[in-house]
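Next up: just one chain, as structure tokens, the form predicted on its own.
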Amino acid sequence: MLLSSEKGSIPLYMQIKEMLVAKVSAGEWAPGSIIPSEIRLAQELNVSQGTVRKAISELVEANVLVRRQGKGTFVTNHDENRALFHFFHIYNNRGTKFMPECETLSCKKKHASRSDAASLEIPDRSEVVRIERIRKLEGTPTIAETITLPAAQFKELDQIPTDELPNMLYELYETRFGITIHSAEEQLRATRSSKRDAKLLGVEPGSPLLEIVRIAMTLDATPVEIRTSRCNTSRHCYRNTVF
């Protein structure tokens, strides 16, 4: 990319910055791998090191780099963590989060509905995986939980015994796919219990649950995955802070 001070054009700092996240983007800079210093960089572009500092700081604010006191600069990658702070919203009714346990019921290759290809803006009828599973919290199943991904991006992932899918399937895709979620769109709405979904969770048909429709993408705004869970929220609830 060639930065360019020229009185009009975007910011060098602004410059900087995509720069940077299309190097993460493109897997240059691997979840987990550390950056060059300020100084280097600084140095590789002619430019002051306030300026790279300036880049690196947005992006860290924006979770895709972090910064790591006497060790440098990271591509921010995804681990417990991040999974519980940044992508699960669910506390119980005393206030406290747990990182949930996960029973896998399948993962099978299906062809994807016209709203399912709508929301991963794929071709009508692509094959999708799509990995139905239970999310307990504290021993209790708690969420009912359909997530659906295109089977181009995630070869093989339906090869995958169930009992060998992890719970914490976003560092899955970054370590086996290259895929790295960066956020997150979710709409929620009341619904009731279906009767398959009384029965996983333990609830009469027709019982009130709350359901979540998450759409992930990755850094470049790309969807990849749509995950609907839908909970039962008679000991628990939905919290997220708004900064």
Given for the second form:
There are 2 protein chains.
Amino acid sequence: MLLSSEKGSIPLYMQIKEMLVAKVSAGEWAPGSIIPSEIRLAQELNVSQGTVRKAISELVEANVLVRRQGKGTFVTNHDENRALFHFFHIYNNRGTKFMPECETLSCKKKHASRSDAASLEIPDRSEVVRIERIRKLEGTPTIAETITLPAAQFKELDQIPTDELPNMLYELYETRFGITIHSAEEQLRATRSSKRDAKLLGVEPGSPLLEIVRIAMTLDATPVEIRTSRCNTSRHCYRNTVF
Amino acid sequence: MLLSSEKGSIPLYMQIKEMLVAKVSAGEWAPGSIIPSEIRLAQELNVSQGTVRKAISELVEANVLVRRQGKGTFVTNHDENRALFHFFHIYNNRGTKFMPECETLSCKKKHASRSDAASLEIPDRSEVVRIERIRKLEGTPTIAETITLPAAQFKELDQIPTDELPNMLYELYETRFGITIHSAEEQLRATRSSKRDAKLLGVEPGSPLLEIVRIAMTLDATPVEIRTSRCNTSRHCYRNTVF
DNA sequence: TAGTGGTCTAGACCACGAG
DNA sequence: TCGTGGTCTAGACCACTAA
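Mind giving me the form predicted in complex with the DNA, seeing as the form predicted on its own was just shown?
Next comes the full complex, this chain leading.
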């Protein structure tokens, strides 16, 4: 790799950051694996350790890498805790969060609707995999979920028996399809429960549900999942901390 | 100030960070004012510039300070843009955000309910100021808001004529009461519109509204405002980006 | 004991803003 | 031109982990 240190060019640590992101993004460094030490990278790139350090620090901040003192620096991987911590925002009214249980109702191939296709940046009517499931919190069904994925990137996902689909799908995406969810954009609205959701969640049809539409993206900002969650918020709520 | 650099003690940059936070928190350095340069601070504290730099960097990350190259480092202040950018999350369905207009309905002293008192960490039944207002987005009334503040810290707020209360209250809190909102915790639920809100927002009574309960805090984590927003989400939504 | 990241230093030079 | 923050270096020593 070539770094340019011309006057007025992009700072070295930024260029190094881009390089590191590229390696992770391309899968050259897999999730969970160790990357070369700061000193090695500095030698290879002909810069000082401090410069590499700054690049790595920003990627640690962005949850791309994790440092472990005495061991090394690793590519972040999606264990259950990360998924729960970063991507699950439903708490009970006492302010605590539990790992949701999960029952998958169906997992089938469909053709993308216009809006799904637009969100996933794939051609109109192309194939998608659609998962329907319901999630229980502390024993009671609380969230009805519809998940839409581009079939091209999730080949044969619909062949997996529904009872083998795990609770935390992002781990599956990573281990089985090599797709790591890095960020997501969520839109929240209040809606009326459909008859179907009402039955699944044990509420009156038409009663208010919190609808969360999430578009999840990889490190290079490619959208790969649309997830619509309809939540009964009588005993739970969505929490967000703002700085 | 004394820094301890004993073996096994808290890192210097952490101690410096605490010191800087204390100065801002105590109002010794007011919002918007410049703080001593990195070099001056380093001299005064007998550390290298790099160490001060690391302390400041983390506070910039936390939105406590802002750097301006060539000018200096400043205490963050709450202009309209900061309030809109960090604390207002309602977008229209095309994904854009506008400065809301605002009509204040009332601003009166009350006695705190048990739950309000608990949230604000003040004695039961102590005095609070209650503001009721409605906010218009692109011309249509979209959000009904109830704001509760501890009267002890917002003396004579209820004496201000309602039509003089500004759109962005956080600026007022800062300039008039010396209280800077630094972070907030939001809880979102789907609720049914009350008759009163329905009339204010021009919707059917009982129709679903997105309820946002925000507890806003100062830099030292003291809760100072409870804000309940009930939003009509037919043409708007709450957005959140997750990493 | 060797190797990793974590803290800290002292000093160089660049880019920006104001006088 | 001067003072600010922004980048980068070279090297010291500490704290942690694993062999």
